[in-house]
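Presented as structure tokens, the chain that follows is alone, the form predicted alone.
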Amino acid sequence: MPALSLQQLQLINFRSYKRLTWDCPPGLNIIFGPNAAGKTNLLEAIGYLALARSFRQQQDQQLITWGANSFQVRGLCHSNGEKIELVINYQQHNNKKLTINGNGNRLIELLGIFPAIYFGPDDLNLLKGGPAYRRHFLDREISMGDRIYCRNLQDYRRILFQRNLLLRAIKAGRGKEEELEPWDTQLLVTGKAILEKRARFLQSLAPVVAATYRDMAGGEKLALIYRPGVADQEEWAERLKAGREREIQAGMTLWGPQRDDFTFTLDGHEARYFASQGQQRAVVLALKLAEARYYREILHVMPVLLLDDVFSELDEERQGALLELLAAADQAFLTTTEVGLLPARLRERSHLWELTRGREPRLTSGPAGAQ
């Protein structure tokens, strides 16, 4: 299996880093320091190389260092047996450019080169948050390994935007109902591809998530259930036709993948309502472990893992499951405020980096037995 790793990270005006150059070794890297030292910002920058967007659902403009009007993220990576330089430049007003090995490329060409999986405290929103959070998860994770899906998603959003404009125009008396028909056709064709891909993705994850959770939680039955906005294309077409007046009055498209959701049940009960805090963390952890294994199968490479202060929230058994995953990773980055609270067997296998605000990480020790 080809190794995947980030060899060097360079930042200019990204979050709290005006300038940073960091040589990143493969294997496990623990970044420790006080709150507000920039640990999460560092993980966010690494994750930005995967999708050219923030894993924290932040707008690009929010990533610029205070007082600047642009940022740059540069990564020298080892991917699929090749050394690849990725550079993403962002200027205010959404002017974003990608170069790969010095050549200009469309942003979509970034997908699949440097897959990374982020796991942080906010991921509890996968259970407790609204459907939009879970749709964002689906779109981000599927796009990372499927450029066709990403293109379909972009097309669908464009079609949806134009159709909603037309619905509002019809309501205001500036358009005619028959003008909706070509948009309906495009919506159904593009939306079908999105629905099918989401269904296959979740069907692939579901048994792995269930088995992983069962191993961690002593036999509780976890189920991952897809709840699409429409059951199939035929039903969707019928709803668009029968519900046209409702959509015109609402001024928006009421059916389709923009209404999709998925949920978890524990022993048949909705996890978001009945699971304890510890169970909720275990469910999200099981999802992240399953996701890593899924990408190892389809991309034939283990994604880089970005773990933001998660060990302190897990009991010993669940820490063990995460350690097992880390042992299979080519590279992982973990943050913590208290390095001494991490399992000793993890610290002994890791490079330890001390971080203070705005400074480059300082290596304090390496894995036991390393030269």
Second form
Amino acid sequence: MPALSLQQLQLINFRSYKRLTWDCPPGLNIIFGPNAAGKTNLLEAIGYLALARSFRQQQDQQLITWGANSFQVRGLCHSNGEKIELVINYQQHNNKKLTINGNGNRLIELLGIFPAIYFGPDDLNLLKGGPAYRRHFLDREISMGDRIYCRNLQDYRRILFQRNLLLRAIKAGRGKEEELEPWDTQLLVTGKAILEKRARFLQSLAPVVAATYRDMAGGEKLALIYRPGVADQEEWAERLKAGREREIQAGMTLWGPQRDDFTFTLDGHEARYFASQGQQRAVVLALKLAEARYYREILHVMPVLLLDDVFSELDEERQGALLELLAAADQAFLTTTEVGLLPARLRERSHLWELTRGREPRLTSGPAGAQ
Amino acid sequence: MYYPEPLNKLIAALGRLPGIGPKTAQRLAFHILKVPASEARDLATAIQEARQKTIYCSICGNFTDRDPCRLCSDPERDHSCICVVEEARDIIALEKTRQYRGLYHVLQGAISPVDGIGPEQLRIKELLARLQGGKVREVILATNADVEGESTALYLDKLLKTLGVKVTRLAYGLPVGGDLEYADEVTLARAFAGRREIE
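Output the form predicted together with the partner chain next; the form predicted alone has already been displayed.
Time for the whole complex; same chain goes first.
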């Protein structure tokens, strides 16, 4: 399997970092420091190299250091013995540029080069939050391994945007109903491709999630169920036809993959309503672990893991499952406020980095056995 | 601020052109001030004349200095075939291929609700008028491959087929001379979808 790691991270005006150059070794890296030291920002910057987007669902604008008008994230990556330099520049007002090994590239070319999985406290929203969180998860994960999906998604959003404006124009008497037809055709064709890929992704992810949960928590049977916004293309086309008036009145497209969702059940009961706090954490952890397994087994690459303050909330058994995954990773970054709270066998195998606000991480100790 | 007022005005005017940022605008303005006065005057005259003497062809909508344009009035060209494009500049690209001997029709845009452009705002009525006499056998839709171009093509396809004229769409495919491995996935996927038997 190709080994993947980040060797050096350079930041300019990214969040709390005006400037940063950090040489980071492969293996396990624990970053510790008080609150607001910039631990999450560091993980966010590394994650930015995966998709040129924030894992915290923030606009690029929000990532710029206060008072500046652009930022840069530069990563020197090691992928399967090959050195790859990724540079992403963002200029205020939405001008984002990517260069790979010094050559200008379209953003879509970034996908799959440096896959990373972020897991943090907010991920509980994957279970308890609204469907938008789960669609975001789907789109991010599928895009990382499938550029055509990413393109379909861009097209679909554009079609949806234009179609909704047309619906509003028709309502205001500035357009005719028959003008919807070409947009309907495109909506159905592009939307179908998205529905199919999401179904296929969840189909291959579901058994991995179930098995991961069983290994970790035992007891109840976890199931992941896709709830598509429309059953199939025929039903969708019917609904569009029958619901024309409703859509015009609403001024928006009422059916399609933009309404997709997926849910978890434990022994057949909706986990978001019936599971305990501890069970819910275990479900989300299982999903994240399964995601890593999915990459390893289906895409044949082990992504870099970014674990944001997650150990303290897990019981011993679940910590064990996470440790097992970490052992398989080529590189992982973990943050914590208190190193003492981490399992000793994890600390012993890690580089420990102390972080103070706005500064480079300072190495305090390396893994046992290393010099 | 730093420049005399006339120079400021020139920089501002150049900066409004597409693809020209403030730095380039400044460089161009300084260049214009440095060249002989006659050269600057020629540029001004060229701009003015192009504006005054260039009109839209009343038949195809292309830029021309006489109406109908050279393409529409050329008896050597195939008047039974019309290629529909979004903008006049698309004609140049197609003409460079030297493969197509038919006529053109410029829509002057594509369907785009966000820009307030519907079928009414495009030169579709003019296209229908050209199909009237029954001399046209084929209409080739050569709008862009983005969602707006695609919507325009789908709309025209439906409209024109009711008139009994043959409607075709430009194929999506691989750039010629391009290696398969360098084509991006999206282009490849579309080329796959549009594959055909070897004749």
